[in-house]
Structures are given as structure tokens and as C-alpha cells.
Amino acid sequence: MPTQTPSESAADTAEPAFRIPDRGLFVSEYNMQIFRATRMPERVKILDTTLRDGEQTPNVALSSDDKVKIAQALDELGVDIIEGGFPINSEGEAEAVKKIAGAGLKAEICGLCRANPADIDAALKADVDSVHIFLATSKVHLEKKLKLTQDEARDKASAAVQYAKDHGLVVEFSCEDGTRTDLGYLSVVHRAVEEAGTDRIDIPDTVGVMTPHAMQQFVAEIKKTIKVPLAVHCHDDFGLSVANSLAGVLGGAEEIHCTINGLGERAGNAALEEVVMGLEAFYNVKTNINSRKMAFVSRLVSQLTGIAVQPNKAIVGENAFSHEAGIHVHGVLSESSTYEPMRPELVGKERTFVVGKHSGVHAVDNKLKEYGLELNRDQMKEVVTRVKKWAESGKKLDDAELLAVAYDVIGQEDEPAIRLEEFTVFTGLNFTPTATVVLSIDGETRRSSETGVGPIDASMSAMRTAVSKNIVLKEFRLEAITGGSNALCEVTVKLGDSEDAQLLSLGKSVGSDIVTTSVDAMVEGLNRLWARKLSASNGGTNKKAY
């Protein structure tokens, strides 16, 4: 950790300012100074409730198989405790939790239970390692929902914990709506469940009504009378779930409940990726999470739940490490910490430079160099001018369109080396899709036939085989431009070379037939890759690229 004081300049240090070198985190030294003397746990446990609270996101329903896939991903991510679901909720839910419990995962598998023996029995049948028992304790819940007195609720909670312990389960107990429960009564319930044998106590901010400062003090007060480890479970109704979770650790909590992408009831729960990186960056507190797998798990959960991650979402959003403004791009290219508080690869992401209205020469130049194009100063100025005019008209410029602008400016749209002479594809019920192509490559005729999972896949495979098996289809993007069964579609392909990671090309086409439009885009991409490969081979003296 740096010893540099705020008055020292970055130029006087070997590392960029405020850097934690071994992890690629760039944080405020003042922040580190403030909390350096704070007593914090060396490590915090993560309980992930994506499969329970996260599934309670409106319009989300996961199959048993999908739940197991997510649980396996969470286990590989390094989650300590996976809350697999609410076993008594339904037969399907119980089956899913049991599958997760039997999947041989390293994580502790937990089932949610009300303070009822029947709920605990259902969890036992699901073979869980632990139960998370909850009972509401706030005045509004006791009087309006449960119709229980405070003494009745205390006894019910204690009896449920005792029942679970008698059956050999690890127990975590939550006073639901804990942050709106009178602190004195909360202590009464906590003492009762601790005496009954609970292993952990969770403090839920069920409707997200705490501020970080209040949460820290709230947890600290509870910590004074409780011996078992404390956890916090925060909701995001006021956008403070992550801040309150971190504040809970400052107050003495040793476990945080999270969900991937912040999924959950209403506005969601504390996002695991934000909590974990916040703990490490701000407080140097470790978890068992492998942060480099965060982006992958985020995408998986988004895909299986159908809930898209907002582009500006912290850590894992599409824009989290994207830069458009010229000043920012220039800074990042010089030293990434100028506009990035962490290295993108630290969380499994990649840095991208977006070309648009606010772009400058550095962004455009960097993007074109990815595709092997180097322009002189005047050409670059013209490209940037065209890009800005295009963007100001409301048009989003993708890589293929940028390349088209650049080729037009430098006048390098030569006669294509690769021409499509013939193309046929066969597909149907009980028939493996098969495509045959005939290409003319610098006057040489090449024919290839390949099968695939569909007509597009077969066609792409046949074309790659005809040119070179070294060609890799890195991306395929299909977008409908108009509606109806005869809609116009836009296909973009990104190609690479398995022997040279620096070789990239894009092809793009618009048409009404998805298959032929995909083939046309592929021809354009192959021609650009051929030209780049030819240029890279002995300075372009070879006649054949492949």
C-alpha cells in the first residue's frame, strides 16, 4: 500500500498515484489514510442469494437446470455460501435446491426458511448444509402481517433455531425488517436465538431505508451484545445497498449478502461485484471471490434470467471500461489510471474505445490501428471530422462503418481479392444443414462444403475453410432494421487469425435474407482480412495471404 501523502506529486513516485500495485487498483490515498486505523476483518464471507432473493426479481423464473448452472458458476467464482432457494415454496424449488446440494460444490448450500418446523423439514429433505431462518420483528410487521406480540415472536424465533440445531443444521437467523425494529427489542430476539444455538445473525435492511453512517453505528451497537458473527443484507430502494453493506463491515459485520448484478425484489439487492471490489479497493479487505470471473458470471446470470445489465452498471456494465471523450482516451492511452480506478482485466472485462461525437484523434487512431490501418495526419483529421458529423446527426457509428469511412478517405477500396462465385445451402427437418461455396481468390477457384448447427453456421464454416482454417469467427451480430417476416436485417462479422491475434477485420451487410446477408458480410470481412494478412506477410511481397 502506498505511503505517499496527498501533498506528494505522482511524478515523484515509481508507481502511478494512489496505486495498489499487486492488484491494479487505483484509489484515493486520502480514503486509505482515513480507514487505515480502522479495525476491519481480514476477510469477509460472501453469501450469494441470486438463486433466492435474485429470483424474486419481477418476471424472473429459473428452471432447476438453470439454477444448477448458476450455482456452479458461483462456486467457481468463490462464493462462500450459496442460498439455493426456498425449499418449501414448491416441489420444483425443493428439487432445484436438492440438485444444487448434490452437485458436489465447495460452497456451503443454504435454504431459506420461515420460523416454522415445516419449512426446516423441507430444507432437510433438500439436503442443505445450512438454513437461513427469518422472522419479521418490526412493529408494522408484527402488528399488521404476523399478528404476533413481541414475546410470541421471540419465542417462535428461538424455537425454530433450536429445532434446526437439533437436526444438525448450521443456522443463520434474520430479524426481517431489522433496521426498522426497535434496537432494544432486536437485542432481546438476538440474545434468544444466540442462546438457542444460532451460528450467525444477519441484519436485514429489508426495504433499504438506512444511510451508511446509521448502518455502521447500528451494526456496531448490535455487535456489543452478540458473540456470533454478524452479516448484513441490504436492499437498494434508495440506491444505498452497496454503501450500507460496506458500512456494515465497518460496524463489525463479517459476512455480506449479495446478488449477481444486484438482482432482487423491487430495486434489488447489493451487487456482489460492487461489494467485493469496494471491500478490496477502499478497505483492503479480502474475500474468496476470484474477481476475474465476475464478468462471465454476470453475463451468464443476465442470459438465464433475461434481465439485461444496464450499460452504465458499475464493474460489469458494457460502458464500465469504455471511453469516448477525446481527453479521456488520450489519458487512458498514456496511463490507464488517469480515468480508470481499476484494470478491466481484474474483473474479466476489456477496455474499449468508442468512436462518436466526443471522440478525438487518439480514439479514432487507436481503433483503426486495431484493424491495421495507419493514416497520416490530414487523413486522420478528415476521418474525425466525418465521424463527428455522422454522430451529431444521431447515428451510432460502429467499427464497420468507421472502417468504411477510413477506406473512403485513403482511397484503398481496391478490387476485392475474394469473390463469391456460387453458394448453396440445404436445411430442413431431420437434415443436417450443409453449405457449399465456390470462391474466386485472386483468380484461383476454391470449393468447400461444410455442415453446421444451422444454415448460417454451415455457410460461415464453408467460407472459412475455402480461404483458410486459420480464420476465426470472433463475433457475429444480427439486428433487425424493420419489422415483419420480410424485415431488413443488418449482419456484422468480426474475423481474426488464429496464428496472429493482431489481425482483425470486420464485414457488414444489409439485406432481407438472413443467410445471404450473412454470406455477403463474410465476403467483405474475408477481403479485409486477406488484405491485412497480405500486407503483414513480408511487407506485402507475397502474392497469397493464405
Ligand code: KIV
Contents of the next structure:
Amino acid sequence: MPTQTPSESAADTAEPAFRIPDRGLFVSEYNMQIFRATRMPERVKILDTTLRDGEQTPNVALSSDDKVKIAQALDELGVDIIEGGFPINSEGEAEAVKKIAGAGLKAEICGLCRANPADIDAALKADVDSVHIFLATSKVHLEKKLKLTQDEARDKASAAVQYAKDHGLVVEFSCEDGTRTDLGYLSVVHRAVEEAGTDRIDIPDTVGVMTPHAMQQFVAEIKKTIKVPLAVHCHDDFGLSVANSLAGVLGGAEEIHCTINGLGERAGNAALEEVVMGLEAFYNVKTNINSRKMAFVSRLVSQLTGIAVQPNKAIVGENAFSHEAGIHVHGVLSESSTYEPMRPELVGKERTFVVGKHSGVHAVDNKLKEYGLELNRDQMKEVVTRVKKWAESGKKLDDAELLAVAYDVIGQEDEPAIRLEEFTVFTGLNFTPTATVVLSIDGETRRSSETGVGPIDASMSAMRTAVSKNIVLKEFRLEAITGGSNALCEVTVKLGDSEDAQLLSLGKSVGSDIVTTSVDAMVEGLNRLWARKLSASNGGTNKKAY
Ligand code: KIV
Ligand code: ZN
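Instead of the form predicted alone shown above, give the structure for the form predicted in complex with the ligand, please.
Next comes the full complex, and the chain you just saw is listed first.
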């Protein structure tokens, strides 16, 4: 618990408001004063349970190959302990945990077990390094679910730990529903499992019912009664899992259980990315996590589980480093810490500016410059006015629409250099989709054929290679505008140049055939990239961009 109030300690400990700019973190001076008065461990271990509790997210089931892919990513991220699964659950689960254990990872590989020899045998067969044994201890679980007396539960827990230790395993023990268990009885069970040789004890807030203040005290009370390291495992039923995990560390925990993107049973578990950044930013507590890989791992987990990350999710959400309001964009463009508490690259993200109802000249100017457009004051004012009108009518304005507005204001774009002369695509069952395009580029005919995973992929590749292999398809977005099999679709492509990161272009098209609409969008994007490349490379005097 903090022993001083900020006002008592402020005068003699005052430091500049931005404490750790070298790490790209910009936090509150007041918060730092509180922090200086607390005792925290230098380092905290991370047990990631994405592959166990995270897989318990409703409607998530991972193949063993996908589990291995995630385990490898977690290992590279720097997770200390990977809870790979619940081996007794099924043959497939046991096989997946075994594959993870055999993947040569640096992390300790752990398997979840109930307090039964059969569960521990299954974990042993899966070659895990450690087991996480759990047994519920709250009154409601003992009486209604397990039908065990407190003494029976204590003995079952200690026998299971003894069994696992006798088989050479590292053991972490959890009293499930620990935070709703009487503290006196918790210490009885903890003493029994400690005597049986458990290496660590975890405190699960199984149904997420603690407040940070209570969690800190609860953990501190337990800490007084045990010798082995303590962990906390917090669920997010009231949205407090991260706060409770940090409070657990304030109370004396040295390990935190968490999951990527906060996946997990019901409302999920504490999100690894929030826990780790919170530990560092607020308490200067280190972990083994390489924060720059967070965004990558978050995307991978989202892709493989099929669970989208909410846009406004802290740290890894799409909007976490996105700015729309004119005042904010202006601030961030002159000094990012005005509206960003951390640098996006610290967590592997990029800053983006979104143009919408709240945008001003700075945001629009900055966005248009990304695509090589510089407007004069009057043109800019006109674009901003149209953007606001557009947004107020309830329509979403993406970069492609903004470009269209800007081109409309400054006058038509140059005559397109690239024209589509011919296009064919073949696809079918047991047939590799193949596309052929013939383009006319300033009078020169170029032909290209490519294969792909589908007709659109093949067509996009053929279009790109006909112009240049340097062209990169950075984004491809296909949206249905209307319903039914004859729906109108909208395709947006974002193109870049592998040799010049500054060169970006967009193309957009609407139509009823997803393949030809994609091709039309690509023609527009390629023409814009071509024009930008020309003016970037030779001021527009040469006719050949690629
Ligand atoms: O939330 C929980 O209590 C658990 C246990 C298995 C520890 O996930
Ligand atoms: Zn849990």
C-alpha cells in the first residue's frame, strides 16, 4: 500500500512530468509520486494462458498446428510460462500440448490439471515442464459443484501436488474461485500444498469480482502466510482484470496470468499487452516481454481464433494510436506526447490520422500529403468543408473518398497512363486460378499472367507484375454494399512501392462483379502510383515510372 499521499511527498520528489521518454512512455507526474512511495518487485513473470483460458473463449477452437504457431509467437514475445492447454480434455488437446512441448521453445510449457492423478498423467504424457493444478475452494463450489468438505478438498489438493512432484514436475497450484474463498480456509489449503511441495501458488479471481483495492490487500494477506512465489489470475467480468492484476503485484504477486487480446472464458482474462505496458509505465516493473512484438502477436491470435480485436481496445486496437479531432491532430503533429501516452512503435503499432467530422486543416493536409497531394489554402478549406458535410450525413469517409474529394476540388487527375486492354481469369474446382492481363502504358503493351489462391488474388498479382514487381499490395478491402448474390460491392486497394516507403496510392471501385471491380480499383491505384513515381523520380519529365 502507498504510505504517503502525493501532497506529502510531492515537494521533495518532484521530477519532470515525463518520466521515461527514452522508452517512449509519457505518464502522469502525480502517478509517479504515488509509485515512488510503493514497494514493487523489479521483475514480474508472465504466464500466458491464451492457449488454455483464451481458447475457452466462446466459439474458439484452435487446431494443434495453430496452437503451435501461437506458442512460437508467444515464445518470441518473451512469455516466461506458456499454458499450452488442458491435456486430459481430449486426444487432440493432448497432442497439441505435446507438440508445443516438443517445439524447442525457451518458455516453460505448462499443462492445466484438475487435482487428479489421471489429469497429471495426461500432462506427463504430453511432456510438459510444469502443471497448473487447480481445485475450487469457495463454499459454493465445494457444496454445489464438487460435493466435498473443506478437509476433503485440502487433502485432494495436497495429494495431487504430491503426485506431480513425485513425477518430477514443476507445480503451480490454484484455489479456483480463490477470491470468494474464506481467507482462513485459503491459508489452510495453501499450507497443505506448500508442504506437498508446490513451487508456486496462484490466486484466481475466477469470476472477476475483486476491486483493485481489495485485491491488493487480499494478496498481501496471503503473502504473509506462504513462502513460495505468488501469481494472480484475474477475469474481466467487471472490466477490472488488468487493474486487479496490477493491484495483485502491489500486494506482493510476482507472476501474472494473462492472455493476448484479453481472450478467455466469458468476458475474458487480463490482456497481456495492457498488463505489461501498465507494469512498465506506472511502476517501472520489467517483464521479459518484447513490447514491439505485441501488435504482431495480437493480429496473429485474432486471425487464428477468429475473434476480432475491438477497435478501441487499449494498446493493440486499431484506434489506439488513431487521431481524428482537429485539435488532437494538430497537437500530435507538433509533439506526439500531447495526446499519446506512449510511442506507437513501442508496441509495434503505427500512428494513423483519420479524416472525419471532427477533422480540421491539419488532419486533411497531413493525410493528403501521404498520397502526394499538396493543396492551396482555398482548396484545403473547400475539402475540409466537404469532408465535414459528408461525415455529418452519417457516411464513413475513408482515404479513397478523401482523395476523390481532393481531386474534385483541384480539378481532374492527369489523363491515366495505364489502361486495361484485356483481362481474363480462369478458376474452378481442382484448378489453380490463373489471370492474364494486357495493359497499355503510354502506348506500350505489357502482358502478364499469374496464379493465386483465388481469382482476385491471381488478378491482383497479374496487374502488379505487368507494371512492376516493386509494387506492393498493402491493403485490399472488399465490402458488400447490398445483400444477395447480385450485391453491389466496393473494393479499395492501397498500393506501395517496395523501394520507396513514401510512395502510397489508393484505388476504389464499386460494381456488381467482385473480380472486375477489384481490377478496376487496381487500375485506379496503379495510375495514381505511376503518377507519383514519375513526379518523385524525375519531376514528371520522363514518361516511364517503372
Ligand atoms: O479462472 C480460473 O479460476 C481458472 C482456473 C483453472 C485457475 O482458470
Ligand atoms: Zn481463468
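Numbering follows the first chain given and starts at 1. Rigid core: the largest C-alpha set superposing within 1.5 Å between the two forms. What you see is a predicted model; the values in this text were computed from it and never measured.
**Q** Fitting the rigid core first, would the Cα of I82 be found 2 Å or more away between the two forms?
**A** Result for I82: no, shift under 2 Å.
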